[in-house]
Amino acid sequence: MRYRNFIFTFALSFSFITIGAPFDSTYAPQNSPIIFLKNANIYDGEGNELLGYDLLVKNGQIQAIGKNLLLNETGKVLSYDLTNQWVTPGIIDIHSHMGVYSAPGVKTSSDGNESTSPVTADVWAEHSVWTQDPQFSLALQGGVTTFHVLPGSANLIGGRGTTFKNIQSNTIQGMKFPKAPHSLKMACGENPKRVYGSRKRAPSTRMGNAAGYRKAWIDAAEYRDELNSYVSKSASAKEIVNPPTRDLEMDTLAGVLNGEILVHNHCYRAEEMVVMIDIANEFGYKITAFHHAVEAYKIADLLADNNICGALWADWWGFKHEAYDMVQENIAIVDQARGGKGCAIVHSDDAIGIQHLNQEAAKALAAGNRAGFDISKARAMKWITLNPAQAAGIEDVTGSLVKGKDADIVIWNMDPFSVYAKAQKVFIDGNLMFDRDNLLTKPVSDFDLGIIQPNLSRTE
């Protein structure tokens, strides 16, 4: 899926649908200085390791990368000599619940699961996000510049997910990644049948889960066809026929069938992932990524053949039956499927794990190399940068250090695959958002003000 603005194809034809998507992003990057990074060691997110290179940022975008770049700029330039330091794209977490399961973790702010029906495609995670969540700042200090927030996994179909810039804003729209497509969260296995198994007319088995998905897609296909039929009518015919009644749940599912909303599917077991692929083929939609997927290694070639990413943990497993059959080489096997055509992603699904995704990638890389896979650090960097950008539908503008892309950049004090590595400086759209050498740059949410007093007398 490519970077696009989500606009219903039938938007102009219905009085009940506004032109463009509702709740559009209002984020606009601030004017950024010219930044010149000299003598840096770079993992560019495209699979390349560039030693002793320079990087130039102008107007919030990557302007040039090369050896011994000549600087011919007349404006103010922030120049950094990064000898023996490393530069990477900003880290992207494709599976986060920050904001919907915010800190402090109190029941009144537990807003990630709308556990009222097996299918709640009408809800949007962004409408639960708390903009003051202190977890955003902690993730930023770990190098995370972009994150995707999903509903939880209580439901067969849980609602829409949204991608955010890791910046401070008083509004949700002020954090939304401009023009990033929504996702649809679906869930297999134990969770939906556990949540709804005691209720009447709800799934209590995996076969009940599968039936529930198919019924929802049958309804969605009928809704889509009704809309398309109305759109195709002449103006005179429309005057005597009422337009279909708008349905928020069906709006989302029809968006998936039209290829405008990306499916992110919580699923652990190999055979269940194959069932979900079959259902997707039955109804003509595409699965973008399977999340958690501890058994993805068993069907890695099939995932590569279908261009489906595996958004995976490095070594989190065994906490329930369907998460038992894990191997630590899971990410490496998915990455190397079909001669290296696989799409592997290291995700967090955790407020602590999101703070050190570089270390999670390092663990997965070490496990793969021990198993005999020849995977470089430069390739493994894609697991937390370009590959999640692809799964979020924003790879055209972020996820790697390429001319013309957003200047989402992390400077590390050493090789980011070291357990001792720390993000020293974090830039979003060329603006310095965090500087470990200057704690005054550390973002503090309104909620934290007056509660946490930073020690400005020392550096960390």
Second form
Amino acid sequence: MRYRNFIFTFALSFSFITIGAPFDSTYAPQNSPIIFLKNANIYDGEGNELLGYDLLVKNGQIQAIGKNLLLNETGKVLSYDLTNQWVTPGIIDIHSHMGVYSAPGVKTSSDGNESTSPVTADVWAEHSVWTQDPQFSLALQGGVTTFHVLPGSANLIGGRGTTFKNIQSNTIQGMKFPKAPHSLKMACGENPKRVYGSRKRAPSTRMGNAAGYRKAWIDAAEYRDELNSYVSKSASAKEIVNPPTRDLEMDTLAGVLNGEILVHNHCYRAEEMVVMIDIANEFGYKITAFHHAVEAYKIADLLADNNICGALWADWWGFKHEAYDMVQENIAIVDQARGGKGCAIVHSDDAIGIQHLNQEAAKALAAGNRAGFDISKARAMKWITLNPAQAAGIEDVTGSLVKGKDADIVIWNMDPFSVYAKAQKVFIDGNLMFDRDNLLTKPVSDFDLGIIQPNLSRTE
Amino acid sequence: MNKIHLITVFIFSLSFTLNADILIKNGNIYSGDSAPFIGDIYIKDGKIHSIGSLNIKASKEIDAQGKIVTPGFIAPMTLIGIVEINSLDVTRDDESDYLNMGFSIFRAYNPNSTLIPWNRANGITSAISIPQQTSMPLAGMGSYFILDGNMNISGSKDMMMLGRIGASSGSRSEDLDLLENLISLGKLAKNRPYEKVIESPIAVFFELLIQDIEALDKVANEGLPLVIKTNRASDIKHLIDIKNKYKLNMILAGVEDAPIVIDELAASEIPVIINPMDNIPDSFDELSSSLELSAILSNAGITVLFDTSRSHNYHLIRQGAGNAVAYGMDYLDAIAGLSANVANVFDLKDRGSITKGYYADIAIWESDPLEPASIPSYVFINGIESDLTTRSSRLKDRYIKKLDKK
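Let me have the form predicted together with its partner chain next, following on from the form predicted on its own.
Zooming out: every chain and molecule, the one shown earlier first.
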């Protein structure tokens, strides 16, 4: 229930300044029909493979999952016989820049990096999101129902990230995942030191990076303490003392120290990740996930021991020096660390990759099993569903097909671990958002309206 | 199509020891240019000696057990051997300081690059490496390399030229003019001393050197393959006209807007190189980008080759081809796009197909090669079994030992 605690403590700590959080989600699912999926093969996102099961959706939530379910519903029911088809939770990408690096990728849409200062904890990626990015619809057609948008990696501390449902809306608030916590994007290594070093300012080295994070956390701890000391004062004392001056940067960092904002840390090299773990321990915050982490396999046990997820690619490498030591077994090794206690996530960081996370998971799974692990497809499905949900702090409401969770569901025409598999139908909160059998359902952004026959396959 | 007569230097390093003859039994053979069949392949002296139901004794026999056997795949647009780490200038040799069209990457090729074993272990046995795009519509020349890692480099030097037409800070209209002017300069260079040609105003203006003129001569007069990256429908149409006007051996890469001009493109017989997975309208030049592009092109009779947007992992053209099939491309066309089509389009002699007398560049796959999760169990280049060890596999072996496996 992490996200509910978050709302509670957030309101508590800042109630002296503002009532409720600004930019709250306004997304409310439409009334969804009762949906009955029969005879499906299911990867439930919890690690189970359920062959020939039924699944019932009611009020936008998963109502039941089992063999030969009896349908006792009156009224309209959308019923599908899914013999030989596969059902999974909606796919979740924990690392996306959709909306902040929209298509077309022109400079006027380049809104992902506030690379004007190495610490920009005050910026929120969601404030850059262009709701008409045509990439959202493409991701939906790849089965993606939820994605987490992060600022880029130019800065040591790049700002807040936000989780979205893949809903068509012309407001950012209308797409935001209700009650999902914010994240904080941090970045190690080459990017910050290159961006700022080339301007002859700090950081220009990895040691400069480390100093930069620590300075920011020292300030944040001080701000948090002042805030706590003010909040704990009696009402009469508050009348004679001014509250600390509000600081957007410090709001975010204090939110991390209070456990309300989840740290997502771009970091490739093993030793740098361990430095970051020490910094987190020094200042008393937790790292939720290392992103990209091409060398996570070198410290997989340590990640498992610290309950840190690795959000990883299946095979990207070589574009930077810190991405040189790629092994295709990275995801499997992180997953299997400490006897399977690791948390592995397949992420995209890419508008093409996000559409094929199932294929990326298939590659990582095959590489792992070839290396001697015995990982099931059902477990590998967690890498693109429940594990990213956990890293986004929304695992109580989505990421797997269990009773009471949001009905974020994908029907695949075949086993999704094949290159030939396609998301056939995609539901969000029990509403059919994309149906490959009826391309008129395909969300068409305002931008796409300029394109030939936008409702059909663009080129038909 | 133009007849292709390459004058490029073919350097056949015949240093590969002509040792073991090999018999591959019971392969499900996808030759690259024909329907699959179950059969045997006998490899002798580095070449495919015979194919069929063979009753031959060989010093090495491999039972493929009905698994898919393909030609080693050929990646047509790579940086293999000329870039080690993209963000590190000192490991990049794909940019010229002073040449234009005449820039050759050939001697930059490093047979010890880690990209070679990596791509080879994933089924790529040869590749074309290309220079970086410049602000000119025509950049430098690419070379073809056999990925055997041998210090005696084999392949084909300066066997294509690269260009681009599309969105830029200037005007594409001027770029198209410049392209025509450069081709005309190449026409002019036929049977004229290059020293004279570089005195022409356009050569002087762009500070072209002898090497540039020589390269233009090959493109304009000798049918050197000219690969132009372009996407917008109107640009494709203009380039078709230029191809016809100057009788160029033109290949178009990208072509995300091609469906709009599909009839004209098909009639032009221009082959294309596409990234089948790139359905992102990345620029205003490619707004009709879609996953169906491969199928639309190939169903119109257009020869399709594959590219990938990922650096280093050029073998991912297989994943691209798999997605192309998922979205309607014929499976055999997709296999051809990874092998025989590349050889045909670039006139790579005796490669790209499992054909009697061809070099034995062959992969035996653990399962469907268009499934990206699948890798080859065996790779042969020039009839020699490749070591599938890579730097990556050594790293894996070092660290995986420390873990408890289930």
